[in-house]
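Next comes just one chain, in structure tokens: the form predicted alone.
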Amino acid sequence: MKTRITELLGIEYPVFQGGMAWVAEHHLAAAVSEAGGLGIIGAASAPAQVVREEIRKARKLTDKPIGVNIMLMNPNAPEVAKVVIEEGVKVVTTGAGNPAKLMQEFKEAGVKVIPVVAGVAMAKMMERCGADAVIAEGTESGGHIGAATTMCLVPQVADAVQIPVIAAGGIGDGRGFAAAFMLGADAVQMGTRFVVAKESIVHPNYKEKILKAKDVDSEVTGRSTGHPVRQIRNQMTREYLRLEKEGAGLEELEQLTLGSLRSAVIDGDVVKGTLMAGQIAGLVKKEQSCKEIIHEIMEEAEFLLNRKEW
């Protein structure tokens, strides 16, 4: 399937894997890229040398394009950007900040820059500063979220910018893919569906929580702090929301979640860990390889987009 994104990045299918902290490491990124999508290594708060090692490990598993997600609020972001350029990575997605300060060096190195945006104004700003595309991420997503839904956000962003738009948030099958394209997207990004991929290093306890999730099982914490996070409901979210209701400050709330994502992903703590997942979790019912996930989605989407009767 050819779109502006597949042409821009040299990938077979217009499917991105989200750059999820602790989850999006070299095994998963390489498997997604090898299956024809764009696998992305999540740099998160990792030191630059760790990111370098992850890139090199992924390259041993695939010779297809891979990307790196850089969290710009990370103090290591400039060093991570340098590593990305030195290692010859040609695609970067960015979040939690404005990549304008890094744009010139990325452009000079031939790196395609694709920021995550949660609104039209930010999308237009990113286009002006030289972004090659934007990821319009709706509030249905897992992890840190904005306010607008994917259904409302994607068409407005697509109308506002000339660069390609990747839709993210609430997409987990061919129906979501087809819907995103009808809204004006040139590609989709998925996170939750890939968390339960066979190649994902996520602890089986965490995967099981997603596979058994119902439509109402996601919860948003942190609205009072201005940093809302969507995750699967558990003891930690109930405690967090209780403290929020009682007026707890940011410092106290951060102490509650300190190290909780790692403990969920690596140690399988589904009681006090942070189980980031989107609202689409209730739709995800099986563990598959990345190749199976992408091919299933593409087959279903192709049928829906091409069928004559509705």
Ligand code: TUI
The other form holds:
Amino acid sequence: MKTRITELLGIEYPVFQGGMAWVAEHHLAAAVSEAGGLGIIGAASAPAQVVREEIRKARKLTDKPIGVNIMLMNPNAPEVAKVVIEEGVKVVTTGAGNPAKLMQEFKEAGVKVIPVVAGVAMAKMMERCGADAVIAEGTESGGHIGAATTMCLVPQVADAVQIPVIAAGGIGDGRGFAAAFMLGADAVQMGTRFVVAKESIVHPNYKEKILKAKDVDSEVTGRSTGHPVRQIRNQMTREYLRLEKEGAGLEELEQLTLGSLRSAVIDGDVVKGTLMAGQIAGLVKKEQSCKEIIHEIMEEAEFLLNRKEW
Ligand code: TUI
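Now show the form predicted in complex with this ligand, given that the preceding structure was the form predicted alone.
Full complex below, order starting with the chain above.
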């Protein structure tokens, strides 16, 4: 399937894997790229040197294009950007902030920049700054989220900019893919479905929580702090929301989540860990290889998009 995004990046299928903190390491990113999508290494809060090693390890597993996601709340983001350029990565996505300050450096190095946006104003600003495309991420997503839903955000962003739009948030199968294209997207990005991929290093306990999740099992913590984060409900989210209701300060809340994503992903702590996942978790029912996931979605989407009768 050819779209402006497959042409821009030289990939086979218009499917990105989200740059998820702790989850999107070299095994997952390489498997998605090897399957024809765009695998993305999530730099998150990792030191720049670790990101360099992740890029090199991924390259040993695939010679197809691989992206890096730079999380802009990380004070090391400029250092990570330098590493990405030095390692010859050709596509970067950014999240949780405004990448304007890094844009010129990337453009001069020939790196394609694709910021995540949660609203139309930010999408237009990114286009003016020279972004090659934008990822319009709805509030259905896991992790750090904006307010607008994918259904409302994607067509409004698609109307507001000329550059290609990648839809993210709430997409987990071929129906979601087809819907995103109907809304004006040129590609999709998925996170939750890839968390449970066979190649994903996420602890089996965390995977099981996603596989058993129902539609209503996610919760948003951190609304009171201005950093809303979607995750699967557990003892920690209940405690967090109780403290927020009682007006707890940032410091007390941060105590509860310090290292909690790592402990969920690596140690499988599903009681006190942060189980970031999107609302689509309820739809994700089996662990499959990245190749199976992408092929299944593309087959279903192509059938739906070509169908003559409804
Ligand atoms: O970044 C994400 N999702 C994330 S980052 C993350 S790491 C983290 N861990 C613990 C607590 C908090 C974060 C986990 N999930 N998605 C991309 C995204 N970007 N969603 C929303 C935005 C966004 C928000 C505001 C992008 C731009 C923006 O603009 C603000 C500005 O500076 O103008």
